[in-house]
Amino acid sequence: MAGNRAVVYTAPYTVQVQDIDYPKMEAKGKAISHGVILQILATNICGSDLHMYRGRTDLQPGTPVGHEITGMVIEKGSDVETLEIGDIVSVPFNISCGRCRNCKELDTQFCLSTNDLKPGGAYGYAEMGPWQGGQAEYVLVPYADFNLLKFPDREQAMERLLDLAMLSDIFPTGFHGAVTAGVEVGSTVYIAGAGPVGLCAAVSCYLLGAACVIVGDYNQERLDHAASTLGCETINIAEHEVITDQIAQVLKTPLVDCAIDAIGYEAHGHGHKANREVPSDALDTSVDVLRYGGTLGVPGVYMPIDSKGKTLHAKIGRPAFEFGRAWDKGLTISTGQVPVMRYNRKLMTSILFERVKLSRILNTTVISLDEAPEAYRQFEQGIAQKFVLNPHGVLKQPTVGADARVAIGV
């Protein structure tokens, strides 16, 4: 029997690479025939993983983490019909049965079967079911025929694996933020957050036809990266008390059509509050900069309970948010996890035909499994990189080029 190694959460701000059990064809304590075992070829560290890394969830020590998975089928159950040994596949982080009402409506983020605590299952994430995390060498994927996105050509997939690795979560999440924000041809957009999700949202806005994308963050390194790779306009929110004034300098009007909160509940404030956590700041800033009748997409994570929240309202998932102003402006607000399967096939095609080159846009850095603890530390500090773990040594570090902007037509 093969071994298995994984990145395991052990305490706040601490992960370790440990030996864990090789996955079995079991789901929720029962033998299954609808699953596959994957050899993991690429697995990413996600901004959502940092919530657990910082101890901002109830994740139990000893839990293998990670939910952005791309791999190769090496074992399959007897009921798996559409996949073969050797297929290269993307794994949506939403674990879905394909049989319940929500899955049939492609609301796979709210599967009713894969998590006993509440609707919605995911790999290696707090309160998202008993599923092993994907920052490992091998992982079980249940309901494989429904869940997995098979790449049409093995050689082509291996050639573009670093870009395709973003289909499991981050690219669909950014695209979902843009879609739910109502971005279309000619839109002006404000994105709160210049991290990997914010960059994927910016890419998505350009793919959807946005005329101008403005990104706000207090991390100047990330802002410089957004400007140099995508041509985004940027605002260092730490330097300004009134963000609408900065919007007006770019657009000649203080308001945008669409806004995307790509930060979530660990947002910092802006201006004189930039050095401390202000959970509602990304939401409130988005409300401020949106035109009357505008639309706000919120792919950033907000928790119903945050025991480490800085205020009572934050602890109980009720950050003080300018809802009255949002109502007065008639804003449309969309929230929640992305249903990855709603977008991943189309986004795969955009990658295979080189409409986007995400590995360059995201400043992707390939690391070994053993380097994960240090990568978590750097990512938590805000480095402008996207770390991709290479458990079996099949990935190559991407070359840095200047054609990322060309690839999205900006």
Second form
4 protein chains.
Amino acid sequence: MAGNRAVVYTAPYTVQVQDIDYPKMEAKGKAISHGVILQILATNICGSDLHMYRGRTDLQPGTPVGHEITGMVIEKGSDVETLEIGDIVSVPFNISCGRCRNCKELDTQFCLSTNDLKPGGAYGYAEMGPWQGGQAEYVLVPYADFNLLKFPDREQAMERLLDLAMLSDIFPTGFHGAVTAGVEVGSTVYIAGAGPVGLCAAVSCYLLGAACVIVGDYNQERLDHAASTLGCETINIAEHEVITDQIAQVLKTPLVDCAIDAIGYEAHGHGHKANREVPSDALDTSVDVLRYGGTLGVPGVYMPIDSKGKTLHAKIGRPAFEFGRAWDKGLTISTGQVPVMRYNRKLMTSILFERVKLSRILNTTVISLDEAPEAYRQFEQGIAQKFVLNPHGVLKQPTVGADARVAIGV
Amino acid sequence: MAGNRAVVYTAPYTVQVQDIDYPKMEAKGKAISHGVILQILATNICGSDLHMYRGRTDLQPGTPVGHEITGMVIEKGSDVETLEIGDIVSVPFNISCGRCRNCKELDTQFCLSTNDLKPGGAYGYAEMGPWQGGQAEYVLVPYADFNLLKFPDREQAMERLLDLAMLSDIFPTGFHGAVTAGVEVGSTVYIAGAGPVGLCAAVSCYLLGAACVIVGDYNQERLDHAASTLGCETINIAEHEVITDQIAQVLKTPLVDCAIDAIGYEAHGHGHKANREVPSDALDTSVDVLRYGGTLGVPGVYMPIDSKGKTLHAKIGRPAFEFGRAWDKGLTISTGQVPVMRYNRKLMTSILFERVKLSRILNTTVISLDEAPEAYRQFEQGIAQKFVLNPHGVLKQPTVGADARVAIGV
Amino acid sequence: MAGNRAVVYTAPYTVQVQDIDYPKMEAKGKAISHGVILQILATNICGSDLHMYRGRTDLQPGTPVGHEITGMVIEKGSDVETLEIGDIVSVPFNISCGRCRNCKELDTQFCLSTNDLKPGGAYGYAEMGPWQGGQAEYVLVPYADFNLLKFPDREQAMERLLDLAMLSDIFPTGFHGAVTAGVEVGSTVYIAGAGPVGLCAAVSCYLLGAACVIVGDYNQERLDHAASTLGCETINIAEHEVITDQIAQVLKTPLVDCAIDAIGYEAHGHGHKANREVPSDALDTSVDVLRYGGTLGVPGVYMPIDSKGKTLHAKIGRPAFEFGRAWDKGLTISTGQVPVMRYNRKLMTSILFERVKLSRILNTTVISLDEAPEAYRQFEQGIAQKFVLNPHGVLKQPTVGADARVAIGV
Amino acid sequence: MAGNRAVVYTAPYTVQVQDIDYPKMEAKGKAISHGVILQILATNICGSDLHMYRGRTDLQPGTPVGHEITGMVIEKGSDVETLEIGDIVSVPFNISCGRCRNCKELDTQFCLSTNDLKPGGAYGYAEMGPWQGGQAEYVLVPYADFNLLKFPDREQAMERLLDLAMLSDIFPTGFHGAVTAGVEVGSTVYIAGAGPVGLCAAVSCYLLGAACVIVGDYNQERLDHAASTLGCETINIAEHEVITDQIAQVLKTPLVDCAIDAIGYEAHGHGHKANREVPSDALDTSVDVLRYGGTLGVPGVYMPIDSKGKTLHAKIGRPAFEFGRAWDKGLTISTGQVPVMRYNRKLMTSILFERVKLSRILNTTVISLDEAPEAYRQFEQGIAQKFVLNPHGVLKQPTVGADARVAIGV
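Next block, the form predicted together with another copy of the chain, ref. the form predicted on its own:
Once more the chain from above appears, this time first in line as the rest of the complex follows.
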């Protein structure tokens, strides 16, 4: 039997590559027939991994991490019907049974049976069940027929693997943000945050037909990247106290139709507060820039408890944003993790028909498993790159300067 | 020319009946051809009038108040096409022009032209434009063709006027709460607040097919009324620290599909905090009782500024509720005033075909204009009645004991 | 091992009760671990069974029929996780794998793996796969975790079994008709056909908040039943050439918001054509009575081929209805079988909280398996009853005169 | 007072430019205060004008035609509030009052007061009311505040006038087809017809995120144009009997998610029937190529009566398409004219932010009023051009070879 090397969280600000057990076809302590073992071909470091990396969750040291997984089926249970050995598949980070009420309503992010602690399971994540993390060589996927998205053509999949690797979490997460923000043809949008989620939200806005996308961040490198690869308008929020004035310069009106908070509870302030955490800042700015009757999607994470929170309210999950003003404006606010399965097939189709190329947009950088600890360190510092681990050496570094944009044919 | 008597706000906790001018066919200081003058047949005191009555807004003393108006057309401008003298009509409390972007998208609650201060106009209301209040004998309705809902048959309308009088605000407000909470056939619902908005939300839940409606309040009289007239399940929140335990007793599960905050920023606490204002309590309870992926409608009012707020956060419109937990549960939160025009025709039809009778549900009490000051006083104390002013003496007191329930034929 | 008696189609207008094999835990010729064997507690004769009974399909003689099944789990495969021996469950007539694209999008009526002939499998039905019919003592349900709806409480389920028995097909079918017809609070509705599907559509309209439901049929007995148990308005279409005139008598306007064709391709004409099949009549009448911009739901079945069709166009599945007029009116037409899983949980909840009682509405009649041949004969003649087979003697005849209506608490 | 020259229908296959009256500020025989007079800057010839041109409607000879109008306000009624003299505006072809039930529900295509014959008014169109046609120098627009879409910036509007001219009908018509066909991110789409409506539908599909758009026509010139300017896949339906085979060559699967019938009742057949009218052909092909559970949008016109129809069924508006098969596949079919006001603002925004450039896609050709008769002749022959009349000489011919495509920034 093969070994299995994996990225393991060992202490705040520390991950190590360690040997772990090769996956067994078991779940909850008993043998299963509905699972598959994947050879992992691509597995990405996610912004939400940083919550754990920084020690802002109660993840146990010694836990293998990672939940953005793309792989090849190398072993399958007797009950698996739709998958064959050798199939290339995308793994939604939500682990869903396909048998509970929530899964049957496609709220797979709240599966009632894959996590004893609360609804919703995931690979290698704090409080989301006992599932092995996916920044590894091999992993078990339970309920494989329900969970996995099979790419229709193996060769085509291998060619676009770096794009397809974004289907397990970050692309659907950004898309969910855009959808729940009500983005549609002709919309004007403000996105708080130009990190990978913000970029994926921006791409998604364009796919949904947005007319103008404005991204705000205090990191000028990230803003420049959003402008050059996606054609977004940008606002450096560290330089401005009144964001609506900057929006008015772009739109001739200070308010947008839709807003997306792609930052979450670790938000910095803006203007003279840009150098410190202000947990309500992304929400407050979103409320501020939205037109009356507008909609706010919040893919950025907020936590019920954050022992490292900078204020008392932050510690107890009460960011104390301007809800009174949101009510006065009649806003709708949509929160929570994405149900990947609602979107991954249609986003896969967009990739396969070349409507969207993510690699350069996200500044994808292929690294070996052994480079993961250094990549975590850089990513935590805010480097404008998306790291993809390459445990079996099948990924190629994307060509520098490859064109990121795709004509929609219009 | 006739005189015009009206209920006028004169100081915190004081309204008086005074003579005011008979309405002119004018708006923004110039003659208009699109308006009508109504003889007011019914005009209700609304819970939101209490915000002004208590001095918690910046309404100027001397302002005639009231915005729930039903009347008869007695004068019409030359451009009015769909209405005739003698027509009986319901007046949406939102004053909308039918010509701006928001009105054309049916966001009539955010009309861009009837209020210079911010989007959205209303009759006799703080910060909602210069329009005469409707607790009076006569009132001007501008943009009459667009605004008014004409009852199809005069005689039929006069017979059901006490029910139809609820179409101008409170019934659509409750319905909007239920709709935005995602209530549908088979839903289980928790409603925070058994006042008139809570009761209208409960009626609306049943109309939308809800399987079980649970209402929470600390006022036992209101709860008893909800149980006896509507068949709601009830929870006295003053008596319980853990609301989900009480829900589990009704549903065999501690969580509901949908929640409606029908209280707003003047919420009391629950359990041992029931005797004082806790501005986040209705929101926190709603977040607590909702299932993962659930939806929260908030017809209860929250204010950007509340100088009488009990906490610093309350004063600046930041109720500091458990947003982190809401995010973790993936909730959607929908806020703001109702666009009455989206619902009033269908609710009128429900009344005219006798699917719903509101008078007894709301404990409607008909009073004269002169009794308004005393009615405000009692209503502010929490009396379980809905007062309807009868400026022209055409309303009859509803029969005591008339059946409130209507079979849906199922 | 137990025997298994079943209702078997033997020739046009003939079914017989015969001994068949006890179900094996197998599908497509191989052993499965995801199935359960049910002891059937209730199994209904459906209007669509009559298409086969009349020889208007190519069902092979010797096939056990029946697809409306409620039962108790008595055997389960090793991969079944959410069900226990003794659980009482409702079986959606659509057999769905929960693993193909269509099932994952909840289009379970078009499962891609349970029928080799075309998308969509069912029990005991022409062209819908090799699955044993459910008018029997025992039946296999594959993919049991995904397919089955478990009733939360065994005792409560046994008490309401006659109502819950309608969840496997006819109640969701009627509800789908109402939903796809766009029925909502305040709607006026015309339903073509007062048979069981028409009655279930009418119940569903009320649950969805319809203000007025008008049912048309040429069978006066069925109309009287709809009026007396549901309070529907009725039109005997055999007596009138112009249906809109009759609608105008009820509504004061000749057009309705929504229409439901609960008849399908075996429609009779109306007026002087009421005594013969006119395949386009239900569609033409629906188009005629709908308001401009209205919506038509078509739960009534239309067939691609009908060798017994009365016209050349009917034989080749082209009913030649007034599509030009439908276009001129801007109608939307929604067709096809119901995906039961989208609705059965919420309708179950409505039954369990006593919002709706179906037994008397449908004139439910409990009979033994041996009485099935006679029941088919009577049902084919248009008797206003819904026959429920009682293979294991656990059902009780409903009390005559039990109240069909349920207050919605309004 | 100025004169007014207009394109007038005089006989089948004949239009002439004639002098007509300058518009009066009147409607229904009386003076109005809600109208404006426009100097027409651009007015297009529409495919639906050909129905009248060919004598297939009962339009009276002597009627000025044209309903795609863009102009400048040069006179306004006293009740007009949101428009100023000199504003550049798009005129929705639907004339809507903004005061009836249908307008208040945004079904402006079925306005109840602008046409005595049936719901829905338009400029210069058979059976759609007495309104002057817009292929003229000047025209009256009633209910101007409600009807007109004002371009935010005059200079910007003049620069993009040829694109903005498509907002009055054809772009929203194509968009409505795509929306009602359920097109969304990742969809695969078949469009029957590569004329201007088909092209606008294709553009709209891309704006909505479609992954692959396949257009079918028997006119190779049109197909080549769709391929070269939009990147569509194409099928020459004259050369193939089995369209699904051709689709399979593109998609690796024979069925599409969505279909759009952009042809209507004058459809030619396909394969060996391509040389003659087959009124059901576009519908039959759409039913054939759609996946189970798919959706069909029908912007192509079907008529209740067509005295020139090629079959008896065609004459009486019964195209006799395969409805049985549509039912078996569970299709939804959406028909009728577009309510322009639902879409024109968002499409205008898409144009103004340069997400879409229509001029070259539609092969826009600017001509003088006097060239209209010849343009009608060529357009009727199927020339792949969109003619825009230039009554006041402000339009410039688009640059040959200007790039039609716009990067979506992805």
